[in-house]
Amino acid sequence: MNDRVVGDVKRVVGPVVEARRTTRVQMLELALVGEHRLVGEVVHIQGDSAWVQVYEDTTGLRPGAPISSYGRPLSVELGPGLVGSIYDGVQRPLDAIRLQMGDFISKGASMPALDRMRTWRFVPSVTPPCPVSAGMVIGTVKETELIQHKIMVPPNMSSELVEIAAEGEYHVTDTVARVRTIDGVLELPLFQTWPVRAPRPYTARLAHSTPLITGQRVIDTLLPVARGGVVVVPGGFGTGKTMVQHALAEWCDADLVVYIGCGERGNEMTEVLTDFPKLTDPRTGRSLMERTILIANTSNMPVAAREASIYTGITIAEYFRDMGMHVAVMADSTSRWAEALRELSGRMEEMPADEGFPAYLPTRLAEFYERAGSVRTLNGAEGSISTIGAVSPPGGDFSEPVTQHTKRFVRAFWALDKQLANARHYPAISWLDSYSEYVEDVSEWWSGKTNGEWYGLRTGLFSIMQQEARLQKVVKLVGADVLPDSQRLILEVASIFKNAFLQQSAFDKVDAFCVAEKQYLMLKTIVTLHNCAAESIKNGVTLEAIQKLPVMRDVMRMKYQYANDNAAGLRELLENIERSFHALAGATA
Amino acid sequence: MPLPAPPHEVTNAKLLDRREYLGVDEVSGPIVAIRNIHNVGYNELVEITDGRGKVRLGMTLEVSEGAAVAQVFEGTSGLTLEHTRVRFRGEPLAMPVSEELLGRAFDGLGRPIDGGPDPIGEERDVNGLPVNPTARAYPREFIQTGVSAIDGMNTLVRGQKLPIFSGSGLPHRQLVAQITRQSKIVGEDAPFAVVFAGMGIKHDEATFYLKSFEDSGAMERVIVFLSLADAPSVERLVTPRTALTVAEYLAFDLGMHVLTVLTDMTNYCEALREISTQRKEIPSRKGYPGYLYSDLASIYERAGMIRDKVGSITQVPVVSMPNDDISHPIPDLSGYITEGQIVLERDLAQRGIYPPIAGLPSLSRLMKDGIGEGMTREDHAHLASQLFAGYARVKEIRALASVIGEDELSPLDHQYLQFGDAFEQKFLKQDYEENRSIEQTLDLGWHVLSSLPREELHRITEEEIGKYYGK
């Protein structure tokens, strides 16, 4: 593609820079900087002068150094091999960045994101001549063992397809069919590109119904969130945000796992790009690297480049979503983004509104958040993006604004505790501080897989930790000694409640995942030790007498002791409790 | 080593074909402007000579058309504006690198203040690039310090940045100086490198420093650069830089195992506020910048592996908290990026615990990939999850028996009572001199646990109690 000179260096202020003498450029066009050619974004348009916000490190950039463009948006490459590739805020492939530059990233990187020597089987499923729709699926690329690829029409083109490539080999660039449009007849290769900033179309939203199972006892049962729905995970530093994230990519049941790494530390990037090669998907025993794709942009790499790569992000996973999957987003962390919005805000001498983030954070942050959810492909199919976003709030203050702007757009809140992560408790998610708006949604799912069952179960949970978190301030004062045997109960069941089944081990490879199945056993099990001894204590049984029950001891290892396949054994387990109890009321009477 | 003699002035003959401009235009603070010169670039290194022939580095810090704004590291005092001479050297400030640099001391700009030669050496911009994520290598080798709080609880890995938060008066510069005098990994013996940089530090820390290098006898593993309390506060914005430039180079170009110290990162905020204040840019929280997250990590993130190579930098930044706040910007942002912390406690300390390192707050992320078989012992995870789950019930039986007396609290509170009072006078405390095995602190914690009843033990396997219970 060509590019023209558009305008040249006025001033350099950090990563925005100010162009003069610009002519014919366009608001959010794609823009080379200096002789460098350091890449950046038009982001405002006066008279003959612009701003362009750089990607790239711009020491060494000087007044009257040259603006170039091609005249197009920051788009990203859509196509076969995405997959377990590992990409910088702009989709340049790190990987090939290192073979290319070593070690280090130097500036001036220039790679596309698609490899270009590599080729790909490509399979035709439809045959010419015949009307083609946008989003139709014209063939298929198997891209890993787990991605079906589907090779599909452009969004916003209605055409005829007049050729297609027969079964074979191709490059990402190869033509693999011809269409006859409006604008004369087009070559359509294996890849597309589509503007990052720009929502890719769909037909039509779809209500949740399905839950996001991510193995997680304290999301699944507690604190749901449904395939298409978007969450916020707020914590100060140190309370296991990104734990949380990670264990979120390496065990929910999406399809596709886009994982943001906005802003955050080189090393966690490392982590994953270390572990999920080695790792299995619980569902499918493939590598889990085989259904991810991360977007790396690390705290100390360049700043604006944070900002766009969150859109480079649910684009990818946009994409892939109209090929009817389920994906879903990670970005650790959007306060990184919003950090990053607030500099390049600053640097353009914008007024700034709370905390010196600019006045169209909100909006920005809504833009974000709607591109999740649950739809009616172009081409028909079902697909969601369920967005999982993190915010680091200075000081666990969740009253700043970018978690309080957050909460306005999303439905799920899982507040991160300074206290649980103190105790270890991980993960560290406060269950009365934390909502979900989503349990509704997913409660008829959730009800045919335990016979109705769920929805009474959980309530009965939920209030027993609020009777404790009640109970708690009276312990405060004059300590537990001091209450009933019934009141002693319900502390005793919400402690077996925190320690046996909302702290999960991620490293323990019985407890690190958790099928829907046994969370319900367990939460059945812990319900029914309730009542049970709930009647028993009525029934003038002493809690001391209950406590040395050995089924107590059973159902606090019950995580460790029952693997997921081993349903079995803890419904063993929920009539060992029931004959305990009988025999302890049959000793005492 | 003696205590360094301030730096003297420094003439640089190099580069005299550059432009040189007589008049500035406008001095504030350590800001000076400059118009009416040919076009300079960003973040490029200036020379500035004063009326008297004195030269004093700077940094563009905007450029523009015909214009420049720079950050003068040595301070304006007796720049006038007729007078000074300005130099632009198209270049960002470099540190030249070689392995002869062990056991030199340098100011923040890299000069010498031992006495010794100029360094000479490949010149290195000091702000580095950044590494790519996918040339990193996850550190997970245990490096021993033999302080139970840190190796038991919040173990320290190759590779790993972190911090020690303090508070002021608070024993940090005893327990930085026992970490560099005992890190070491079990049973290897590779080339290893001390770098220090000391950032707004007092005169007398800065020989405590220096002093405890020495008695350790390791003083040629050791390379200094300070910029004291008294030195231009915006030197100390460059001297962890140049300090990391010299630690990349002896790490990933020499391959040696770098710790390199950074006290006080403080300081080196308060530098950052004060520069941003001058330029009048919008401030965010307490008038620090909105880019100090930003500028951290380009510190921070120096720390780190690379695949195939065999160095490491691993870093022990000193974060003074400001009245003790841990939610004080410098500390919070600190705590975002680092890979954890370890916070020290006035209650702790005034109780006469040494080291005071916090329980529950401190943290180290890394600590699971380094620890269990093969690196320390099989049952460390599940060790140290207990300690903790149990240390933090102690605190609120203590806090439970400081409203209803001790007389009312439950047996079983009370065995908490005393394993918190073994956990903080065993294992927590122990001498500025005592080097403890990991196995030693190990054991010392199976000890302080054994004070609690075994069904209390809910995250420790029972082969684990069967094995280590009581022993």
The other form holds:
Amino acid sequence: MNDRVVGDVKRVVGPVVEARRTTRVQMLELALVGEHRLVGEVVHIQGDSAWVQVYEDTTGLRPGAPISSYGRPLSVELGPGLVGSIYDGVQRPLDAIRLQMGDFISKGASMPALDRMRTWRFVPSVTPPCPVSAGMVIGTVKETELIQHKIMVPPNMSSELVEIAAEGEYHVTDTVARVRTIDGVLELPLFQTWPVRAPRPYTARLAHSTPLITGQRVIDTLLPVARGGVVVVPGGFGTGKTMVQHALAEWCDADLVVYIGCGERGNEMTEVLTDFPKLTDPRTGRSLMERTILIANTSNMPVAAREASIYTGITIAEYFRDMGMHVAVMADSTSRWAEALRELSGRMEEMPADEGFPAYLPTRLAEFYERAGSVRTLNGAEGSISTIGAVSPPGGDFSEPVTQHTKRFVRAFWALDKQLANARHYPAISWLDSYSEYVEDVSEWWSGKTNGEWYGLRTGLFSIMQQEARLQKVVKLVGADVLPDSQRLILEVASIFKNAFLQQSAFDKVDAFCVAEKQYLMLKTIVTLHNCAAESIKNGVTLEAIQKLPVMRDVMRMKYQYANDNAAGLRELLENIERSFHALAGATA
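Could you please show the structure of the form predicted alone, as a counterpart to the form predicted in complex with its partner chain just displayed?
Below: the lone chain, stripped of partners and molecules.
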């Protein structure tokens, strides 16, 4: 595609360039600035002047330098080769650039997002001549052992298929189909492009009904998220936001994971880039990278590219959603993205709002999170995007603007607690300060897996934890010894629930991931223990006698002692609890 000169540089304000004599540009148009052709985007127009948000270092850029444009918006390439790749915020392939340029990206570095030399085996699935509609699948490519990549008609095209390529090996730029439209015969390659700021269309939104199983008990049981749901994970420095997102990326039952490292520290992103290729997908035994796409935009990279990175990630996720996949997007962290918005807004001399953030911050947050959801795609399939966004409020203050505005657009709030993190309680999600509005949506699914008991068990444990929180205020004043045994039992069961259920070891092979059946049986075990103990105390049994029962130690060790496939062991433990308390009642009668 040929570019044209549309103006020249008037002044440079950090990553923002003011251009003059720009009468032929449009909002959000892709721009190439200076002799190095730095990639940028038109974000403001006034008269014959325009402001360009540059996604690279502008050091050395001078007034009078030419500005060119392709006449199209900032877009991403969507096709075979995305899975397993590592991109920066504007979809430059970092692995390929490193091989060509070394460890540092040169100014104006440009390289196609999809490898032009690699070939893919295309298998057609339709026979011409036939009508084709937007989103229709015309063939497939086996991208990895886990991902069957569907080649689709672009969303903005409905016409007649007049020719399709035979099964064979093709480059992504090779024509695999020809369609007749009112503008003539168009050629379709293996890939398509799409502007990052425009949501991809779908037929209808679907109701949430199936949970996104993460294997983390505090999430799945107490604070569930549905497939297609949106979650915010706020927490101060050191509370484990990145650890939670790493665990979800590894263990959640999504077909594909898009991990966006947006403004994170370089050492954290390095850990992701080095560890993820070594991780094994627990469901298939293959490399986790065979269903993962990484977008790395660290805090020392140009701030403007940080602002674009989450749009790049969500657009890629929408493309795979349109194939009928369930995609999980991890955005770590949206606070850094909001800080990029604040800096760019200040450079353009816009009127600031709360704490210097631009007045349109809530709008931008809503635009991002609303692109999640469970939908019926243009080709009739069902796909979803579940978005988990981390927030890093300064000093752990949840009243700051990014956290407060984000809460307006999400239905689950997993608040990380500094005290839990300091106590090495993982995940450090506060069960009292967090909430999920997806409980009713997924309760039918859980009820089908648990004989209708899940909702009642969950409600019972929540009641115990709330009672324990109130009793702790008394304990801090006068100590636990003055409480009657019935109330001390609440403290005991709450302690068991925290340590034997909510706390989970990411480094233990048995406890790192917990299937739904094991979660249900563990929950039922603790509730049964409480009910039996409460009945015994009513009948005159002391709490000390209950604490000496061997079954109490078995309950504390059950998360390590019983593997995911050992449901029979947990059911036997349930029976043992009832036998032990029956024997205890007989001994004290």
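Residue numbers count along the first chain shown, from 1. These numbers were taken from a predicted model, which means no experiment stands behind them. Here the rigid core means the biggest group of C-alpha atoms that line up within 1.5 Å when the two forms are laid on top of each other.
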query = Is residue 266 among the residues whose Cα moves by 2 Å or more between these two forms after superposition of the rigid core?
reply = yes
